[in-house]
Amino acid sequence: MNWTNWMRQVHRWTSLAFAVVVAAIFITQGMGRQPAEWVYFLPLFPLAILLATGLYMFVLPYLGRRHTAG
């Protein structure tokens, strides 16, 4: 397996760790508790990935297209 396809593979299970605790989050506060404070910030640490992965997918392109004319 080579790094785009690993960084796509990180990319999306983060993606997917980071939907069913955020979801949680909701289902909790729609069941009528108030979870402690530091659950708030569980979806921070996916969403730091999230965003190095997925600027690094969106500048793949760019980099490729330049790489090639030269």
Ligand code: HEM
Given for the second form:
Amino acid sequence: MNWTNWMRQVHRWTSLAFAVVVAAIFITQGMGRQPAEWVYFLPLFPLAILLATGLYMFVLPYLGRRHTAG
Ligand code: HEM
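In place of the form predicted on its own, output the structure of the form predicted together with the named molecule.
Below: every chain and molecule of the assembly, starting with the one above.
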């Protein structure tokens, strides 16, 4: 698996983890409960990874296809 593919896979699976945590927070609130304060900061970790890998994928086309397989 090349570097770009690896970045895309990390982005894809991290996005799932991010979505699950955010959904869990909303569901908890929907049930009329407040999660602990630190729980609100949990999505920031996957979001940081998403930002880094997402920006990497974003700039790829402007790098002259040096890092792509095809
Ligand atoms: C934080 C800033 C983010 C940036 C800069 C970003 C950027 C990108 C870019 C450039 C792509 C590739 C699009 C293409 O194929 O040309 C992409 C794909 C994708 N992004 Fe993001 N993204 C971000 C956050 C997120 C978030 C929050 C989610 C969902 C929770 C997400 C889910 C996805 C998914 C599922 C794909 C497709 C991945 C694949 O091809 O398997 N991204 N993103």
